[in-house]
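In structure tokens, the next block holds one chain alone, the form predicted on its own.
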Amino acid sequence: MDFNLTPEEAAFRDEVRAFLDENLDAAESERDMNWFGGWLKKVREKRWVGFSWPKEVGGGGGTVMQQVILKEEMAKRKAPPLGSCYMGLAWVGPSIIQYGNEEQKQKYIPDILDGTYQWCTGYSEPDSGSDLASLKCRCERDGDEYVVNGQKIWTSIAMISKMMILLVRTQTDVDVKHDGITCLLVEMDSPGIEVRPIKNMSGGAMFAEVFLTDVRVPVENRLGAEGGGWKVTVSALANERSSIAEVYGLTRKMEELKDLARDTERAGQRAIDIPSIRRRLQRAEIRIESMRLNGQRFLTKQLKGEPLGSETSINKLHRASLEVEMGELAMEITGSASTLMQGCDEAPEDGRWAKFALGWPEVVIGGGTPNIQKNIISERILGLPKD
């Protein structure tokens, strides 16, 4: 595949670089909420939030290659995210654009682009995490409303979200478990919803349990056809996994790990000069590069107009294991000080590496656990029998 830029693409790259030169006027440590608010307003005016979305829904109408250029240039300059409604931009918005009716698009898409509020995803359940299609959250229709009863778990940012994209089972007597699942757009302040935060090892609470008891949802809030929720979900998860922007985040984290190794002394020598640590740094770099090259495969298919398939699970699996390995490597570099948390005078970089090492569940669980990614790869790519 020829990745040389066309004159139009080169001009767009120059436009992005000029914008960054003019507006990225503060170091990362100096970017307060006021600065971030101004940044979001500027990129929204450029229609770079939802850049690849159709113009008729408020997106930028950008091409796949332009989107890659935009993300690359932003990543190189360590620019803030393009938009503040992560779940809405990554999962919910694309699903509404593809499966929503006109009223739903007009109601939800502008707020997602503006970052007016947050969305969460009600997918996993206590007994159906990796096997999402086995979900049991019940939903019965009562006139113009659905009545929902059940529980969700590992729901990211549920505590601060105004809306949830929720998967429920509207039919149980089905031959294929993927049938009979319906997707609803639910207001989090609906009577009968209870959110319980799940604290992680580092003290944070990105995840939560969500309990739904006789929650009434208007039928007009159904996304797609009744019983057709699995198609909506698959498209959302594929959209999340097809992104190659995370490679740049891992590359930056690797550079920070190298700096940590250069600045840390172990047994009278720099950690980066210890052969075992150097080997682990090199192995991690090789895996990140393999993710980048695999991402180029995704990009090639997109540029040819081909749909992304199950091969996107490969990068999700790589990302999950790298997140754990890089955290463990940071702990090895810092040695006996590795367990010291924020607030301790002796904690390396105020405990940020200890927090990083303990925060892996958010990445590993989100979007599908490693076990489900391995099953997808073995069954749908390698053609092995089902587990």
Contents of the next structure:
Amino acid sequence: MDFNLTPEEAAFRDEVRAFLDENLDAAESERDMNWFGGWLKKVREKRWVGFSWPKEVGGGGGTVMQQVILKEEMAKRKAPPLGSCYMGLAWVGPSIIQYGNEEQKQKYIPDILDGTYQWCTGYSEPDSGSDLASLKCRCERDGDEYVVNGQKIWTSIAMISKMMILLVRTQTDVDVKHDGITCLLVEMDSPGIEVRPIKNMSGGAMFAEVFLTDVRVPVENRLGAEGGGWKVTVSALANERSSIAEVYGLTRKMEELKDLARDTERAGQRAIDIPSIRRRLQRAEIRIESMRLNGQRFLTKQLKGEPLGSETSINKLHRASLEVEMGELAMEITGSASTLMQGCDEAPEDGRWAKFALGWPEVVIGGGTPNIQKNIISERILGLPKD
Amino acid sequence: MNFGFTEEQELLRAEVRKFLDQNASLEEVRKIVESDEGFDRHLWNRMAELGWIGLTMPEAQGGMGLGFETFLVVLEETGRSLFPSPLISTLLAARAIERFGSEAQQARWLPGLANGETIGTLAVLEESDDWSSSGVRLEGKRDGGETILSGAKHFVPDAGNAGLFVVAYRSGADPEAVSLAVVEEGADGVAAGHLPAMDLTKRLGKLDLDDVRVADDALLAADWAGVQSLIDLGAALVTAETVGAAERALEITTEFAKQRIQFDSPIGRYQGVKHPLAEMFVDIESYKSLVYYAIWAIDAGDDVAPLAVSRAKAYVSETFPMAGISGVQLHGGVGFTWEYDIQLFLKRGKWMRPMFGDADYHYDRIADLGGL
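Having seen the form predicted on its own, please provide the structure of the form predicted together with the partner chain.
Whole complex next, starting from this chain.
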């Protein structure tokens, strides 16, 4: 075992630090949209947007180890995100790079890197959530076009997206439900698409229902083979599960939670000095540390060229319970005021933690519920019979 | 960055597993623990010949001079088979002598510890059951060029089998004035024996010292920080051994869940059964990451070592005892029979929980070390 950086890796870390020193030139609270725009331009020039993507498509060609270093340094400095096309960078881009043809790569990848417009992902349906492969959204070929009829749900940022990566069923008489699924890249302003925002329990509307009625999609907008859509999706989901970055997000949140516990006075003492609160914070912090180290162990496997399997569900499960627990802890720390929402002086940090405590489902339920992750582990790793 | 074992380490693992599979099946372990000593001298000597006991001890003293990272592999395997032996105790005694003993002291005791002839152990705890420096009250009184030790050490691992005790004693008025003395079995005033313990694979006892005279050449140059580093090491080694035990407990329960049919189906098909097993898996993988990192830090002399150890031990102390309970529960009625093996792992969890500090101790230690 060796946790030290090689000279090349150390040099890259120093390069990152120097760049951040120079360009994080405004305090977090002073970073407005204008500043963020400038930041995005600089990191794009630096080729840090799509850092792990091949250089041929305009990415940074960064190694796995460099990605980890970059993310860790950025998290330490509370740097803003690299790029603004969140879904495109996380899900759509990797699928297009792996399964798209040359034209598709040239047409879509530069805009994802530049953040020209947003993408959304049309995966879940009302009757196909955890059992995604059972999806029914109908799709028939008509000459050079596909005609799509169906409904999608839980589609994040559908209302502000220009494009959607859409899973449809092109064949129904299949032995295995995973076959017969096809992946299409659809323009959101196509006739027949209706987006209805869904108000979530924190009062915002980040996701939507998407209704598709006789929507015509050119055949050239198909990603991968007809009937090969499941493969395209699974690679994107795997990409999501392996992401080591989520640890850094949690670490940052944990630091903020500790600050909250230090700054909050409860019955004459700091909340952080109340033993029950302190223990819970410590427990959460150890879980986050174990996630960081789990991530590094899986990274070692990747570096040795071994494929990542279902073990990435481990950190997913940790994260799920941490998101919930940290929200609850924030409530516990701030007491009665924890129930107040944004818009009054009495709400701690303008209701930010109240919103956080209502915000976990997006992370915990999106991308596979904890129960699904437990099924994955017990069936694929422990070899227990399928449910 | 490399968070994995070398090929040599994996070969060692395979070798240890083969040895234990052949000689220390759980059936065999049940027989071994019925004996007076509670371990098998013959197997112990063979392990010494294979170099496993002296693995981390200096080559000049008959050891192999390897890191704890390599020893970790051995411990995971002894944990898997619940192998009863004074391995961790002997290693800690040797580490104390290696780090705080003179060359002469090392030459006097280490070869015997490395070749298996001497069983060693570390005696820190007293009646107060307090792992902090104030828990060490046993005073070393100076008398004519000798130190007289009088008092009792409690919860001493392998006390009844040890030939050599490394004893923590109070060396002055300062709260942290604690040092170590080597006391040998058979010396005047030394009495030690085992107590009936829940986990039969781990012997635990008491050491009574009645005006035991210790010559200066048996005093080690340790301070409290040194003693604490041994406690840390103990916690790390116990956690490493628990990784193996936990993996085996999960395997046994998973296998049972595949075989046991109820409501016309293997019970492992039901989420009420498979989900607790998945949770155990998540915990075990996390123990691994935390303890591997801690042991790497110990070997590398990295400042993060004590913090990393405490994180690992707090996690494992809090969760593995519950995994043992879960394992028994998932077995149903047979789970709490003497005949079935899963109960042995539940007991190992209970032995492990307080050993070298329970979760509360380690949470406090994390705070002392400047963590949360």
